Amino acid sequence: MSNVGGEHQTSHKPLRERSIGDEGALGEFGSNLISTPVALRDSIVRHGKPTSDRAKSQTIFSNFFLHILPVRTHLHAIKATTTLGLGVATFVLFIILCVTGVLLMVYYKPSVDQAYASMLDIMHVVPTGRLIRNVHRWSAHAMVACVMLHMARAFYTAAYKRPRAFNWVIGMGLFVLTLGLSFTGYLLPWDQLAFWAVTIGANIAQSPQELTDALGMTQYFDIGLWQKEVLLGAHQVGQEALIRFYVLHIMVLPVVTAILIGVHFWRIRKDGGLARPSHADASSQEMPALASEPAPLKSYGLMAMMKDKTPAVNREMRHTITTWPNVMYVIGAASMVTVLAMLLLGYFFDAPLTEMANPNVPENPAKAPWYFLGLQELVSYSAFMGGVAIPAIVVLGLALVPYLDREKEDVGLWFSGARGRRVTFVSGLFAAATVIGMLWFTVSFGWLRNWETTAHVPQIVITLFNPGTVLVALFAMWSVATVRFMNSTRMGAIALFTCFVVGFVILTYFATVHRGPNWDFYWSQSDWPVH
């Protein structure tokens, strides 16, 4: 009995004290409540100020979005002669088009009846409207320019060598995503500018066929008819093309693109960080911190010291500050920089938008955006070479250079020394006169097509013999001879992608300039016959 006493004591008094705790549990309620936001900020902030070593790395190890820095950083790496600012401009520019794009989503129709009313209503009726589209448009245009030039900044400083190589071909995955939604983007307006421009692009994709019809092969593998129906969803720019563009650039490219950049941030970290020359390191005199703060004479690690052969063994910390905040106020500076300069271009310039697109109306010239006009001129001379076979193969050449050039060299420095200066000067030269000299003969004597003695050229050698590919292959032999002269791929490489540059350049400016109806010669645009 007493035991059965015991236990009925025993049952009861956690009933009485959880009887005596209600009032206690109710005022603790009360408390948590008021207390949430600090303990909400707390789950969040997994650290306490950072006011010391250990918090700042504290910060970056316990932040999703600041993970993927390193606990400190090279001075090096914050100078504005490293990398311009470029990665950062173009990681704000993505993120400004995607909320742009966002709030335009919300107004905007898909359909070829009331996608060009959409864009009056955004740009006359809705509030903020004009601005947010000026926003996006000038967004566009400025990633795929900071796109190119963080490309040319990389390959000028060797940072594509070894153990960036993958890392490089990341970045031309990017650079070719960038494209593709700077293009699918076009569309979206449904104005006569977007209509033929996008047209041009379906007309490039078919070109295929000129080979395939110079070697009797269209009628049993057409892959240009195949190429455009792919890209336009039927044989023409329409309701399918709108869709199908519509759908790539809203999410299936952003998606790809976004997993791409954080990739490519977790490589740069995983690769070392930055490249940075070795006199950054070997320097005995000590570089000034962006913030007051004692410098570290020693290395450290997380786990343990071991011998391995990333890029950060042997690097010592002498020149490194903390990340956090000090490359993180670069970082925001640089950010509100490029935010500012795209609110501006938007506030003053207004984004094109011409008459609504009609098939029955062509544009005499219709142009593509600046970025695909170099490509066009050399399409008027071959739609296949100039529109797809020349621009895969500088592509692909591109993505290949980490491992063609394979010579051993300090990294980080620009055009890897005097040099390599002197090649890029060279090069520039001598790429503009070739170009220069084949756009004037073009003009003044024409091309094959144009000859009669040679109208009976199989058109086979119409289509590979042209401007294009002669001009690649001049760039590619005096790539060749650079390499056997100065007994260097790093130089041969420097040769070749300055060729390439500056051949982009002035084929841009010449088909901008001195391009106007039937795609003929004009020295400007008042030279224009007025119909």
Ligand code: HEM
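Rigid core: the largest C-alpha set superposing within 1.5 Å between the two forms. Positions refer to the first chain, counted from 1. Given the structure is predicted, the values throughout are model-derived calculations rather than measurements. What changes on going to the form predicted together with the ligand:
- Here N32 counts as shifted, since its C-alpha moves by at least 2 Å between the two forms after the core is aligned.
- Put the two forms on the same core and the Cα of R41 is off by 2 Å or more between the two forms.
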Given for the second form:
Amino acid sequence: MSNVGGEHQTSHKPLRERSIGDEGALGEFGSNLISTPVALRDSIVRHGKPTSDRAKSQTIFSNFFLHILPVRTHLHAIKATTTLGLGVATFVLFIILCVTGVLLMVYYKPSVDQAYASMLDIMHVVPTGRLIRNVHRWSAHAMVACVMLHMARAFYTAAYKRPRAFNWVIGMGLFVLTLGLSFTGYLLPWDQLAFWAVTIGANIAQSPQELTDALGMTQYFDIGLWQKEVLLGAHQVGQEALIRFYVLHIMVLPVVTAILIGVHFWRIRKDGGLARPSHADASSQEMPALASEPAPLKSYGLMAMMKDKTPAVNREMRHTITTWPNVMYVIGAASMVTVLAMLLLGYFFDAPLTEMANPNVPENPAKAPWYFLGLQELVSYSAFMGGVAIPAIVVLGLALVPYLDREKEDVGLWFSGARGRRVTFVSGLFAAATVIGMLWFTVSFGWLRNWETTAHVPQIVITLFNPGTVLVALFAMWSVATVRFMNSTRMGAIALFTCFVVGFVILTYFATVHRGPNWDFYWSQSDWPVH
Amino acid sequence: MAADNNHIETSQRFAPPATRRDFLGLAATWSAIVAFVMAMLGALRLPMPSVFPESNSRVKLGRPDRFALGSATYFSKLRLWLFRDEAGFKAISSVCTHLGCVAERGVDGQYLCPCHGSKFDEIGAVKGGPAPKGLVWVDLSLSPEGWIVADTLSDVDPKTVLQA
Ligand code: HEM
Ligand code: FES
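Compare with the form predicted alone: the form predicted together with the ligand:
Whole complex next, starting from this chain.
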């Protein structure tokens, strides 16, 4: 209220006439005070108890955090065998990592002089520091494992098919980001393991030189060196690299990942929920009867959400249940199992921390984290092929799967039925035989370099023709043959994906157990020479 | 799509000449896009360092008379072997050309890398394993005061020797 020109204004009249003894403003204040908790609740949750279908729908619909979910969910989507809870587990692990990560940031110092000491502080001095660090580390490993299993689940249930093709591509982005988060986090403790794993990683970024050198064009176009310099801000892993990895790990990658997860979830909604087989809607088995009450306020919005041939009238309702509380129970259970598993792991097992980084003496053997060990085996044949070309081919090939296999087959069925199960099994045997055969051959007889006696084998030959590239070529041939003989692109895709999975598993196992000092073959760690 | 075009009025089959308004709209849109892309590229220039922490890569190793004839001296911080023989001085980096681990020089004068088993002979040529090229020979020179100086960032052709 302005008081222009200093003029005095008469006081306002009371809004209501009140007299003493009457239930005046004071009385109203009193009863407002008493009913404030209820009024507060009603202002937050603007609908009744979720007992009726309508209120249950509103619970989902009007809540910011829940409205990414549909108000009703198809029964197929909450069957345990549909998703195995892997997507939810991955998401929960991401949240755990964000929370524990922020806590670790309170004490962690990204400097080569202090990083290692701050890790020791966190492990030995900071209250609950050890548990938080352990949970952070184990969750990172678990997230990589879950994202891979989730991807395999989506693949084998053909969930990448139209209209979910692009969500599969976004998934590939999330897969790469998850690996990036793990890799950048790996350097931060600044111990020997970290230093040498990242030294190897950074030099893999430089390895395109292997190709440009062979072509004689490194002087003009040194993309390898450029990549390494951008990654490390130097030519060796040091303070510049630590800060860069820190920025990527705590800011850039988590933010991008969070945004992509949002898009991933949004598209699941837009694509009509999880992929489900056609018989899930046509089953003769009676679904639980539903007290059908037109629930949502904005039903037109919901119809637009469902990509289908006809608007979902009664047919859809028959096989759905209200999301609240049924799906909430499922998500809640998967989350609790995940959190509990991480807490138990963190409580009983300490995350490794070796000696402080020493740039002069490499770890022997210097092993990358388990999910990169398969690649490390390939890298030990050729840095460029194993570290850059083959991973790029695999990621690109996987991203293109939905575009190369567009067969309008039933989705939501594991292995697309009996034929696919057979193809998976036979391809698994084929891949196991070729990978084990290749490894046995390489360990027993070596490769080109070990055979050259007089003639020198040019590097380009070794780059292009080594056990890793031979394997990839064999896998590609196998899957093309499958497309041809089964006359189905889906079967070819299953063959290729299975080869990739089996190859990954065997190479990872082999590099973990059978590679020792100098990357030599040993039957077990107990045979390693003692220094 | 020729068949579809037949259903369209002749007047609509050919794009009408762009009006001044269309032109201005397109020009504005594209300049905004170009400006945005250039701004992004400019921003991305920042992480590309122009000065490296090891820019001062020339290091004094010592006076020539400190190294006996036939000696092999290891500078662990520089990861560098310095040899002196009749011909003069030579310096070989022990950083493996595969993925940057430090190769160990054995008693036989050969180098073995612990990370993926690359092998190099006494002059650093590849003998086995995944290394794509031989160990780097580092540029040596004499400072005005007569010290041996190694430039750890510049390599020379193998078998280049510094006479001193
Ligand atoms: C940060 C990583 C990721 C998170 C948090 C995540 C989360 C989820 C969640 C919660 C679902 C719902 C169904 C379920 O629980 O399985 C889902 C579905 C899906 N995800 Fe992911 N995901 C991630 C990465 C990936 C990757 C790597 C791929 C594959 C390349 C992928 C492809 C898909 C597809 C195609 C669906 C739809 C499945 C269907 O309709 O049955 N996602 N994701
Ligand atoms: S780093 Fe030396 S062999 Fe790989």
